[in-house]
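Just one chain follows, in the form predicted alone, and it is written as structure tokens.
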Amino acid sequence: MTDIGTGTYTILAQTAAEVMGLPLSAVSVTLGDSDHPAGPGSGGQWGAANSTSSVYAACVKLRAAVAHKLGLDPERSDFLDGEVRAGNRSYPLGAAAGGGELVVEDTLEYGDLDQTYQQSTFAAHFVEIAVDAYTGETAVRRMLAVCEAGRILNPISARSQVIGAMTMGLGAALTEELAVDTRLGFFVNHDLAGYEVPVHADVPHQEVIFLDTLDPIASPMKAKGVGELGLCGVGAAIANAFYNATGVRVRNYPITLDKYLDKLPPV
């Protein structure tokens, strides 16, 4: 499990600080090493509500240690700023350590419920072009995509992760092409002076919703993946706003102007 910008580090930090009760500069993450217990990797939607869960159940399980450590009744214990109360007895978190380390792990597995429920995201994309009627230039105004992924762990690095790949959903329905010499297996623009991606100038106005509801079967944080729910549809979204612009259909990506302009209507 790594982190590739997505936020993991924080969402990890903050699901072990809210369930132990302490302060997120409390909590230490560290990702990326073989030594650490298997996790669902980095993609496909997988990391967010896979790692968060499985942190949360070792939390749970390291509050029953505590509270045991402590002699406290597991089922009646409050974790609240940095302490474990119980009736009217108080007493800081580290008091359990007091011997030596606490250390728990705890899987997650879940069986077949793919099998007996379905387990998408759902996302609506919406996009507004303009297409110049004499030079074909398209340029992309307005983005707006509504998803629904369950619950939002983070809604500041979720909406980041939401517009970065509306973004590349841009690119690759307009600009990114790559040209590959089949004679000799040579990839022509290599380079991001040829592979044209977008910048900021070619990035409109983007906005997301969240339908912030909560999934109770997909896993115990009732989050789900929201990666590739920025991404997938955004082409096909763009690719639909040009059409109505120019009655043109273009299905091949990317929409460039060898593709159209000798399509578009007369001026």
The other form holds:
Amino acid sequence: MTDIGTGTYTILAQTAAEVMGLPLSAVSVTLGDSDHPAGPGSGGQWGAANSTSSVYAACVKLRAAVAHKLGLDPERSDFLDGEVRAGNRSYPLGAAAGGGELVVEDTLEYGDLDQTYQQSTFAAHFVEIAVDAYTGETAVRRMLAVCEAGRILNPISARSQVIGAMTMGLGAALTEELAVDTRLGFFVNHDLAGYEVPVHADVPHQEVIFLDTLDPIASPMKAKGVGELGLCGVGAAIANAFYNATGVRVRNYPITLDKYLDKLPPV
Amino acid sequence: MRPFTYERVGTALEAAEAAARRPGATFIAGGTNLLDLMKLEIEAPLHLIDVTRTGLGVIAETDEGGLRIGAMVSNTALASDPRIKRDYALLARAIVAGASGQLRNKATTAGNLLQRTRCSYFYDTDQPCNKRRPGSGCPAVGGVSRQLGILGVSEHCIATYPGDMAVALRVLDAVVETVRADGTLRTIPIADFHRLWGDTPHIETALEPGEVITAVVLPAPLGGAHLYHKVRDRRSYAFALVSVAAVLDGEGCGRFAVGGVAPRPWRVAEADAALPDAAEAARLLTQGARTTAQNAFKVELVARTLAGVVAEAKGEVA
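The form predicted in complex with the partner chain is what I need now, so please give it after the form predicted alone.
Following is the full complex, with the preceding chain placed first.
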């Protein structure tokens, strides 16, 4: 498991802190080390829900180990404010380690869950675009994504991730294309000078709404991933908005003006 | 990058003299284009002559009521000069339509005129290119050519001059001033500065080897609306598919030049005279266009962009 900029460190630390009754600053997360157990990896909406659920499972096991060390019943112990409390007894959490380390590992596997339930995230993408009646230049003015992905583990980082994905979709729809000269086997625009990803001037007002839902089936955290959720659908929304603005259907991305200029009304 | 030696000179004449002494030398100012080309080994100068300390960073008023822009005035300084913004807004608008703030801080007036084409085949040393290796052929003809030229091109090269600033200078009838190693001075009208490719696409400007640009001179200001419309695939940090620079009166009459279509900013006297009929002016400007399947759309894009610019001058659109 790695953090590719999506906020994995943050949501893993949040999960551990909440389950163990610790401040966020007391949790350190290490990722991307080949000595670590194999994880789901970051991609395909796998990372957040699975990694946080694994951390959750390990923390439940750690709570049991801590309670056992302190001679407490894990079922009747509260983990709050860095302490373990049971009845009128209270210990600092660290006391369980007795000056050393207390290490647990746990594994989460889903069995036949994917055979018995279809698990998906859902979103609707809304786009407003403007097309210059003279030059045919296309500009996206507003974008909105309304998303359902179970528990949103961190609304701030999830929002950033979805906005990033919406921007990625914008580039795919309007500017990004790998040009290949098949005579020479030459990738013609093989750098970021020629392969145009969106710049700030292309990126309009963007908003994200997460529906307040839980998915009790998908994972112990009742959460699902949001990666593709912000991306899939953006291209179609832009193409539909372009059609709505111009009456012209462009069937192959990116929607660049050489593909439709001759179909626009004359000036 | 290949090894090279370096020296800094104190005057433009010293620069020309140094170049005459050292075959394989190249001038460097902002380096915003040259360093990329050197890293890719498209250019491999043996010696760099740094001309940034030649005292040519001044914009001065001329006796004719115009401005003399020193060769080393940065794009940022030029575009933000109050006299330029007031009397030559076209130039300021064209400059800020190009590159990025960081690049414009480094890029110079002379260097901008000398920036080389962005043709992808030119930029990859594994590909043939008549501009890079004369006689090796032009794979852009019949290749990926959407961005490339439709006017003033030849079977040997269909690259474009990629810049914005020079398109405005062409409308303003600017003149390039130079000095040569023997101390003689020369003026070159901007119209003649960039050469058409013909069968020598590796020779890009009218400059002789070692000749140094000292200034760009603007004639007295032109009244009217100063408009620059750059059409590109994304809205910043991209080269023009087509750009139109125009100085027009309220009736839509005046003059215009087009960028992104040719080895030089393209301007045709008959096309100017046809204004305000944008369709006719565009037809005259693009007459004789030599297009590929991928870039033929530029003919219509010129007409549409010009129509929009004329409508703006007439107050028909914002």
